[in-house]
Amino acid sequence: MQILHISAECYPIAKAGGLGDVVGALPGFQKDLGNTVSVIMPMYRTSYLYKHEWDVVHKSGANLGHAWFEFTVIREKYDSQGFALYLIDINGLLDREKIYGYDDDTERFCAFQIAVMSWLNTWPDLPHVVHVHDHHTALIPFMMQHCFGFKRLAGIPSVLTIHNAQYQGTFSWDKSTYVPQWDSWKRGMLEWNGVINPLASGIKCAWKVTTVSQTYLQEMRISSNGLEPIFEYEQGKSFGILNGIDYKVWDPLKDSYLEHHFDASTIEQGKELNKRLLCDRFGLDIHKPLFIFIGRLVGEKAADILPQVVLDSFAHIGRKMNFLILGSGDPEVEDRLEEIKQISQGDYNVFIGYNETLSHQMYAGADFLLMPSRVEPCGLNQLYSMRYGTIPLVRKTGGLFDTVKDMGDENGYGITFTHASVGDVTHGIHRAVELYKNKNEFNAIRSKLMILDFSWDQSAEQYVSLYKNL
């Protein structure tokens, strides 16, 4: 089977979040199952671009509304990611370092999708399935079905995976000419609440829709930033397939980011050595349980409550724990987290920014991972932490609900709570501190975490099975 993934992100080429991790891993596992797999993404000016060799495979041009643009398609010469990787370059639109955050993102990703369709339309052998990811590529199912110039592609099954329904890429009808000439009777397949909504269009037009966990799929029928009726109506073609992680990358026994390696049989010594490095670097107490937070400092992650969680934990539980936070986002949250350093007694620190090396070291050295997320479609951090023997402390939502079982339940191995509130998180921290005192139970849970299987193998098979059913 020939599978084509189209995405705005793909790790390690360019990544802003979980989307990049998924598209960087899933195609390789699908190829291992005997499929021919390709990924197409924009040619951002990232370091990966300059460190690898490329072949030019196609040059052409197309219209974005009334403007003409030229594009170039290049292929990574040696398929070093384990699958065919294609980048599309559009001067003036995609030739930037950052993935998102520009005023002309609508123009950038519309042009990218048009270029992909224009190139795909020239392929002598068409793929068996086109798999698009999130709103940045969600107009493609509409283009394949209803744009006159792409009718040759209408018979290719399309799958849309929604990694986060909060972001939908909406734009006004005065930009409707950005979509290549289309059947005006199909206006309703583009529109939602009076605007063009790429994500809504993808849900309507794709042959199948998937989300990154079963619980998140159910939650979107109740809360999906205005798309609830669509998810209710289209539930018959929608499926939840849990994300996995690449155990070759996330392996504490071989992780190149770690100085001290370990597995389930050497977890106590390995965790202690990695924890000591973190505590020495950030001025923390090695004898106290270490709680970490890794992620974007935004409302979805409930990062705004973190400062008060730290302060209330110290006030009500006592200074019996360490906190180490890695992330960036809301400037106000960043400032409040920095301010707490002034009252640290060797039990708190924060690193503002993104650091891949440090994140691996924190998973390896921490005792507990905090994830109080308000929205968490799947979540990967809890899967990384469990792979490294770090106990997740998470809110029961989305993929966190599907992957973390409370230690109070039969065969449980984590700590869960219901609300993204200071009180609920602080209570969870209190439970964790008490667990830390019981070394036998604490170590038993850590060892259990490391042998749980959240690899991509099963998920990749589920996607391939879905394609075959199409």
Contents of the next structure:
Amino acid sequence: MQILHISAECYPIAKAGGLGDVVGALPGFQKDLGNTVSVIMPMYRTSYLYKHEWDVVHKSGANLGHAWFEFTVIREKYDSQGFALYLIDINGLLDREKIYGYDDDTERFCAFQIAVMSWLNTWPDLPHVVHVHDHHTALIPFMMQHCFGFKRLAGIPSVLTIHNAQYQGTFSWDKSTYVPQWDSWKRGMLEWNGVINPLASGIKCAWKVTTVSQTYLQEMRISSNGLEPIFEYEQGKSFGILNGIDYKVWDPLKDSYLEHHFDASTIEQGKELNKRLLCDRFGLDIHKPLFIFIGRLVGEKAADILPQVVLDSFAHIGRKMNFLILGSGDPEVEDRLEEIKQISQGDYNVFIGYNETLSHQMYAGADFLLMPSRVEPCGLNQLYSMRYGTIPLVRKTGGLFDTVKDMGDENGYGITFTHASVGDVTHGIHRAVELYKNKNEFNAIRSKLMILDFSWDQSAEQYVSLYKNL
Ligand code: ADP
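Instead of the form predicted on its own shown above, give the structure for the form predicted together with adenosine-5'-diphosphate (ADP), please.
Below, the chain from earlier opens the complete complex, with every other chain and molecule after it.
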């Protein structure tokens, strides 16, 4: 089967979060199952571009509304990711260092999708399935079916995977010409709540819709930033498929970001050596349990409650633990986290920014990972932490509910709680501090974590059988 993924992110070319990890890993696993897989993404100016060799495969132009733009498609020469990787270059729009966060993101991603469609329209052999990811590529199912210029693509089955329904890419009707000439009878397939809503359009038009965990799919019928009725209505074509983790990238025995490698049989020594490095670098006390948080400092991740969690833990449990936080996002949260460095007694530190190397070192050196997320479609951090023998403390939501079993339950291995509140998280931290004192139980849980199977194999097969049904 010939599978085409279209995405705004793909690790290691460009990643802002879990979407990048998934699109970086899933194609390789689908290829291992005997499929021909390609990924198309924007050509940002990230370091990957300059470190690899490329062939130009197509040059053309198209309209974005009334403005003409030129685009070039390049392909990585040696398929070093294990699948065909194509980048779309659009000068003036995509040629930037960052993936998102610009005022003209609507124009950037509309132009990207138009360029992909225009190029695909010229392929002699069309793919068997087009798989799009999140709102940046979610207008594609509409374009394939209802834009007059792309009618040749209308018969290709499309799958939309929703990695995060909070972001929908909405824009107003005065930009409706950004969608190339379309059948005006199909206006309802673009619109939701009075505006053009790419994610809503994708859910309506894609042949199948998937979310990255079963529980998240159910939750979206109750709360999905205004899309609840669509999820209710489109249940019949929607499925939850849990993300896996790429063991080639996330393996504490081989991870190139780590100085000290380990597996389940050498976990105690391996983790201690990694913890020592972190504690030395960030001025923390090696003898106390180390709690980490890694992620976007936004409301979805409940990052706003972290400062108070730290203060309340010190006040109510005592200075019996270390905290180390890595992330960037809401400037107010960033400032507050920086501020409490002042009260640190060698037990708190924060690194504001995005740092892939440090994230691996933290998963390896920490004792516990905090994930109090308000919304968590799948969550990869908890999977990485478990793979690296770090016990997750998670709120029971979305993919966290599906992947972490409380240690109080039969065969449990994590700490779970119900609310994204300071009280619930601090109570979880108290349980963790008690567990840390009981070294036998603590080590038994850590070793159990490392051998849990969250590989991609099963999920990759589920996607392929979904395509086959189409
Ligand atoms: P989301 O996609 O909602 O941000 P996920 O848990 O699905 O959350 O994926 C987050 C990914 O991004 C993980 O690989 C995590 O390690 C990484 N990550 C998030 N923030 C940072 C950061 N500041 N530095 C390094 N890696 C980060």
